[in-house]
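Below you'll find only one chain, the form predicted on its own, shown as structure tokens.
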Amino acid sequence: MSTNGRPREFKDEAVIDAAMEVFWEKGYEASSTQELCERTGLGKGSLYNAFGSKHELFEQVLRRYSQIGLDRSIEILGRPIPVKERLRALFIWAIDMDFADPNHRGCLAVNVSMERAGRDPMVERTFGEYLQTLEEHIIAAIEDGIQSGEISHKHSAFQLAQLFLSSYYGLRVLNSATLNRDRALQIVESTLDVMF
């Protein structure tokens, strides 16, 4: 731990990725320190020396997961293609992620929010920061569409971003619950039809 009581940035992404798998499979509460040690290859002392606590390791996991997802989302939203295709590509990326996972674990950020939000300020803060940044990039893409005439001026970019995010995160939950790719694709097209 650093002198200010915060966990130092751990450089071994493989350790954080291994811990991510445990939290993703079991959730925060059901993930034991023993299993985290087994899966990361760290002894209990090393785990605590590196991260301070299970909760601080969990924070590192959430930050890494969020950053990976945000980087990919920003790349998709910044592509030099029509806005409708950018938004469709973001939906399809999420669907592909959800259905490629043989364990059908869903989105870690959504799972964690459902498990810990309201009881864990770190989760609320981390997911809130992620969501705000994603929303800003979605609004910017939609504003591009409004300026180019691809999207009518009937609704603001903010309103359309709210619609998109509601559909996007609702879709992530439904993907885990129903395992119905055809329904997911129908939701994508319905959402885009309303927006465009």
Second form
Protein chains: 2
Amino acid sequence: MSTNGRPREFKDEAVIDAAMEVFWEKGYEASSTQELCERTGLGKGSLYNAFGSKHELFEQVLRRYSQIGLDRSIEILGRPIPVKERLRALFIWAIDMDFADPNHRGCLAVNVSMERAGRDPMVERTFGEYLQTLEEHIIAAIEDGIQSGEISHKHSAFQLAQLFLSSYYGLRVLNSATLNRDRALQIVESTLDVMF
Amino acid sequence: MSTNGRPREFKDEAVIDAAMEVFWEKGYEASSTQELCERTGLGKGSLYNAFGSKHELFEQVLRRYSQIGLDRSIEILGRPIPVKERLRALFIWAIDMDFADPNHRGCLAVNVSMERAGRDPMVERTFGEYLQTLEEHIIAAIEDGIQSGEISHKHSAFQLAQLFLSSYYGLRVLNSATLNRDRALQIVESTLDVMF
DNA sequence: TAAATATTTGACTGAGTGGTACACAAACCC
DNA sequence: GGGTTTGTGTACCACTCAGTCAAATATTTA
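Would you mind giving the form predicted together with a further copy of the same chain, to go alongside the form predicted on its own above?
Whole complex next, starting from this chain.
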């Protein structure tokens, strides 16, 4: 094609990961380009040359975050254990994430979806696509459980998946305010207990 | 006490309501003092004289929002109808709020709790207190239902209340991304169906 | 009317914002 | 080596941010 120029001194992936930390801690608005530069190690010129704008960098961060979360969720939902245990594992993984960081920064995707609800089509689209894919996998897992007889067919897989998803995200909202791991685990048990 | 000076030309309540609209649309960070002044009709001096800082004004907004929501929730939970219908009414009221505004701004308290999760003790405290009070009233309503025989005592009121609350807030997260009223109503029916 | 007090106004501050311009550096191809 | 291309570092841009302040104004009490 064309001759090469000076090679980049960084890997895009590493920069996106570093930027992710900033957006995760501060949210979108409160993350300044200056801090983004400091934490990624890039100068402004490099950062803007490579990513175009704060918002485009943010888009890549959100896509990567969603992809990682989705990969992990799908892995958990595919484990060779009872479906109820897979759903419990998904809950517990989320709780571990919520309480892993000392300043309980929660879930980046949920945080920014709420922060920018109704004003950022990119965020709505990205989070919406993520949700749809996650839902499909949850429905599939529950359907497996119904077919194998593990789960009663009193409710449809679709109904149960919806209940799971709303409870799953509600839990994370509650975690941001109540900050109590044991309480979160109680909610998980209640939810699974009522669902099955 | 002391002699009066020039009287205020505004009612605090009206200013807080106007500021609420701004924070609701934009979130905390993205609401500028300038827009706050324009929409409240106050000059900067008056606003700072009366409320001290953007953050203190925000605190009053959040308190007022929570109080209004709590009053309404308690009213709904006290209606002389079956408990299941009260919980359904609470769900539907929330959905109506989420979809009332054309740019679906959602729930102010949830939005800012997520936006400022882990970085704003005032928000955590205010939302936490609100949640605790709401939970108490939901538990009381469900206990009524259990005692009257409307609800089976297969699960405790505490368990069911937790499931309701997580599903309730999860629904609002999902609403911010999927933007589909019918879908939200389906989730409500699924949740109530599985719960009872 | 005059003193005392509280509120309003809007210009102003210093720091910080996202983003740009451009000189310079480092690679490739001939 | 030149010529081209791309990346980097930094000074700089116009603008916005939250917050301040002194002067003007409106009220009550004396």
